[in-house]
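Next comes just one chain, in structure tokens: the form predicted alone.
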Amino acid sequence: MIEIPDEIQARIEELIAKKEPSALQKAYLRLQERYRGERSFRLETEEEHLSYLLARFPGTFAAASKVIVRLSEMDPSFQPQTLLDLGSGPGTALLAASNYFPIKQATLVEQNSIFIKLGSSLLQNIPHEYLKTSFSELKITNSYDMILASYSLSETDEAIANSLITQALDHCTYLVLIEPGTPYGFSRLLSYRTHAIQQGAFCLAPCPHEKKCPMGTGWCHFSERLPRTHFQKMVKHASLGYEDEKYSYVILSKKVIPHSMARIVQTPKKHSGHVQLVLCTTSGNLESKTVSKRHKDLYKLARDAEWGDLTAE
């Protein structure tokens, strides 16, 4: 599991030392109430800010955190100084990043005052800067090692996002797509990938190849366990002590990136005496695979797989 820094949660925990809990309750009722009819979180009111950072927080910071993770695996030596957010919110991705990477210096685009208040006093110690600015009126001109979007571009107009698109691979090494892992997520992710693709960029993860995905009726997405907080149990009237946050991403390049090993991309099927696989490979074709004992090492390295990883085809 993936969890949250104990000095981001003490600052969280500070930022809703005055706030009744009744009151965080019934603002996070009433996101809910707005997402199911809108798709979107759209936030107003102070309470609302601090529900979210509560109650969604954890599972965003844990999917860009695993995403951040495939990205080292597949490019150890890659280690960014300077990052641009786009839509920032409270700074998640950010302090994902910085978990992992040596950032020296991030610039955060979003418009959100009250998110940019809270993200002030969450990113105490990495070198930042908010542009707070548009999406429809940003113009990408500086250059960062890294370029990220998390759980952001879903929510603005497709041209506009890949207005965005494109000017990010022309300014990074690496461009983090992220969005929930939902059919409606991950529509709005392939089309990102597609067009991508037809400005020349390659992808590194989570996909072996640039052809035309494979996925049909179903969409492609992970999952990552986080334990619930006490604070995000109260605020979702929840019981369970852990949850699971769905969602789908990939990085792109203009780097030539060779593929050679196929992605796992459902849970594997673990039996007594073989494994099976379900593969995105890099011909572009899902495969199963069926592993047993009597391939021995191959069977060992099968039974400790899991969902999102790197397999031989």
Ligand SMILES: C[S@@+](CC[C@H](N)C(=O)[O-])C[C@H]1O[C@@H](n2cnc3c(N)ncnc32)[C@H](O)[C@@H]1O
Given for the second form:
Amino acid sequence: MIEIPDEIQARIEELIAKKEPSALQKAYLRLQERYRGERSFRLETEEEHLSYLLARFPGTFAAASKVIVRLSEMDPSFQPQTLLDLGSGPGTALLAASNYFPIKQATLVEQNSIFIKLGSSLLQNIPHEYLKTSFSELKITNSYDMILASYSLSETDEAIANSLITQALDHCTYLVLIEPGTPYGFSRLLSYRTHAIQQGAFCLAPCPHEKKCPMGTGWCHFSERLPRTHFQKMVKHASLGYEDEKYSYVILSKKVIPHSMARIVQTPKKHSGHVQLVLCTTSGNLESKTVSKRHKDLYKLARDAEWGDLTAE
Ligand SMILES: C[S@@+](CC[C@H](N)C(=O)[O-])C[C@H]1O[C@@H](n2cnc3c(N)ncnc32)[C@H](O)[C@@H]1O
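Let me have the form predicted together with the named molecule next, following on from the form predicted alone.
Next comes the full complex, and the chain you just saw is listed first.
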């Protein structure tokens, strides 16, 4: 399970210390209500922003962290030092990235003043600058090792998102896009992928090809388990000690990426004596594969395999 580092958790506790828990709870319920109607977390009051930190940030942090792990698996020599985060909110993706990479300078694009204030206090030990602007006004002119947009581009028009993707691809080694793992989040991500490939981009992950996505009526998404906090239990009226953050992602680059392995795109079904896998393959197809005990080494690997891992075709 990916957990928020203690130091960041302690800063969040400090930020909420003076607020009434019931006010934060009400603020989160208001947010959820708005989200249902508009598909975007439009935040207004400070309580609403703090409730985002308590209820949503753990999940978006876990998703960003796992996507960074996937990037590192694909390109272990990649050690980015500079980063641009589009729609950074409180700095979630930078906090995740700096756990894995030696980030020396980060630029965070954000239009929301309260998030900038909260982020500045969470990011005290990480070199960064906030650029207070909206996506429609942004022109990417500097180059960065990595550009990320986590749970943010789907909150803007598709044309604006596509323009940012075009610019970003020319100004970084890897462009990382993450959206909620819902049919809508995936549909937005799929259109970014199509647009990027039309611009000459290649997919590092999860897709092992640049062909048409074979998902059909399904939606490609992954899941990361994280410990559920007291606040999350309270606002969601839940008793389980964990929750599963569902996310969709794509990592793109203008550098040529060779593909040789398939991606496991559903939870492997582990039976006694065989494992059933659903794979997205380098030929651009979805394929079911059964690995039985007879396959010895392959079977051992399949028993340990998880949804989202790479595997031999
Ligand atoms: C759901 S939050 C995600 C925050 C953060 N990336 C995360 O993963 O937790 C979406 C963020 O995108 C920002 N955003 C949405 N539309 C934007 C726009 N048009 N220009 C700049 N920022 C925008 C919002 O202000 C918000 O901070």
